[in-house]
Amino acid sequence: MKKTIAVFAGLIFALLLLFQVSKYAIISGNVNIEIIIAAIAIVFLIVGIYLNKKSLQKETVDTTEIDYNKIKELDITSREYEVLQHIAQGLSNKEIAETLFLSESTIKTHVSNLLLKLNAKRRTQALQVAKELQIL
C-alpha cells in the first residue's frame, strides 16, 4: 500500500514538475505549444502503460485436483458428474439432453439429484459448492 501511494506521489509530483517547466517554456516563448502538448501526451501514455502491466497481472491460481473421494462419498453417479461438467459450461437441460443422446427429463432428474446431493437450490450455488467441495 506504502509503494502504491509513494507511485502515485512520484507521478503527481512529475507532472506537476512537467506543467511547471512547461508554463516557464511558454512564457519566455522558446518552446512551441505542440512539443509540449506531445511530450505531457508522452508522460501519460508511459503511466499508462505502467499502471496498465501492473493491473493486469494476474497471479497464478493453482490449478486443484479433482476430490474423485469426495464424488463418491457424496454419492455422485458418473452420468450425474457428468451433467454437472455440462452444467458448469452453462449448457442448458435441452442442450445437455442432445449432447448425452437422453430425454430433458432425464437430465430434469439427474439436476434434482444433483442439488439434493450438493444440499443447493439452484444451478448456480450447486456449482459454487461443487467448486468449493473440489469436485469440478
Second form
Number of protein chains: 2
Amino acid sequence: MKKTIAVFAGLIFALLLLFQVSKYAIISGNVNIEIIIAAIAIVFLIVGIYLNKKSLQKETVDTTEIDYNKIKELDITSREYEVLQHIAQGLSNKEIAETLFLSESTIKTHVSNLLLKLNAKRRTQALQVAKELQIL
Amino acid sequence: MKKTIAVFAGLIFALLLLFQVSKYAIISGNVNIEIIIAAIAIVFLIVGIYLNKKSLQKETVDTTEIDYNKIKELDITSREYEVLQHIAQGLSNKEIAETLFLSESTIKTHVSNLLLKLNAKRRTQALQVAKELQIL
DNA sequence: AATAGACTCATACTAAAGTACCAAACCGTT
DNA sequence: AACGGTTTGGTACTTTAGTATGAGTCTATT
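Return the structure block for the form predicted together with the DNA; the form predicted alone was the one displayed.
Full complex below, order starting with the chain above.
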C-alpha cells in the first residue's frame, strides 16, 4: 500500500514535470511542436493503459458475477442454494449437515431437488452446470 | 468486426485532427498552451484506458492460467490429470471410462491416486482444491 | 382458517464412489 | 537386460451419494 502511494506520487510528479517542460519547450521554440504533442500523447496513453490494468487486476481475479435471476428462474430455494455452495466447497452430505445443523436426510433431499432443477445426475455435474449458468 | 474497424478508423482520424488542431492553435497563439497539453493528455489517457479495457475483455473471461508446474510438483501424471479434467466436467467414473476407452477399475485407481495427491476425501473436494491450486 | 410452498426428517432402497491389494503390460533409462 | 514409474485392470469390500416415498412443521398469503 505504501508502495502504491509512492508510485502514484512519483507518477504525478513526473507528469507535472513533463507538463512544464513541454510548455517551456513550446514557448522557447527550441523543439518541434509535433514531437512534443506526440510525446505527451504516448506518455498518457501508456499511463492510461497502466492505470486501467492495475485497477482491473483486482476485479478480474474471480469476477464472474452470479446470476441471481437465473437462480429464481430455476426455482432454486435459498436453502437449496446454500447446500449447492457447500457442495462446491467439496463437502460431503454429512459435513454439510453438520455445518448447517441439519440431518443428513435433509441435505439429501435438498441435493436431490437441486439435481432435478439443474438437470444433473451427480453433484459434480451440478457444479459444472451451475458454473455454466453463472450461478456459482 | 466491421464495427471495430470503423470505430478504430474514426478514432485515428479524430486523433489526427486533434493533433493538427493543437499544432495550429499553439502556432497561432490563440489558445492557452496549458489547456491544449492538458486536453491532449486527457484524451490519450481515456484512449489508453478504453483500448486496454477492450483488449482485456476477451482475456479476462476465463483467464485463470493453469499452473502446470504445480501439477508436476504434486506428481500428478498426465493420465491422472486427464481424469481430473473429466471429473470437472461432471462425468461419472463409468462415463470417463467410456470416453477414454478404459475400464471403470482403471478410472477408480486414477481417482484414488488423485485424491491422495490432492489431499482430498471426495472428488468434489478434489475439484475445489484443484481450482485453488490453479490446476483447473 | 385453509392452502401452498418451503423446510425438515425418516426409512428403505439402489447406485455410485472410494479403498486396499494385487498383478500384468508398457516404456524410457541406466 | 534390469529397473522404476506409469498405465491398466481385477476382486472384494466399505462408504457416500442419490432415489422414492411419506410425513410433520412453519410461514406467508388468500
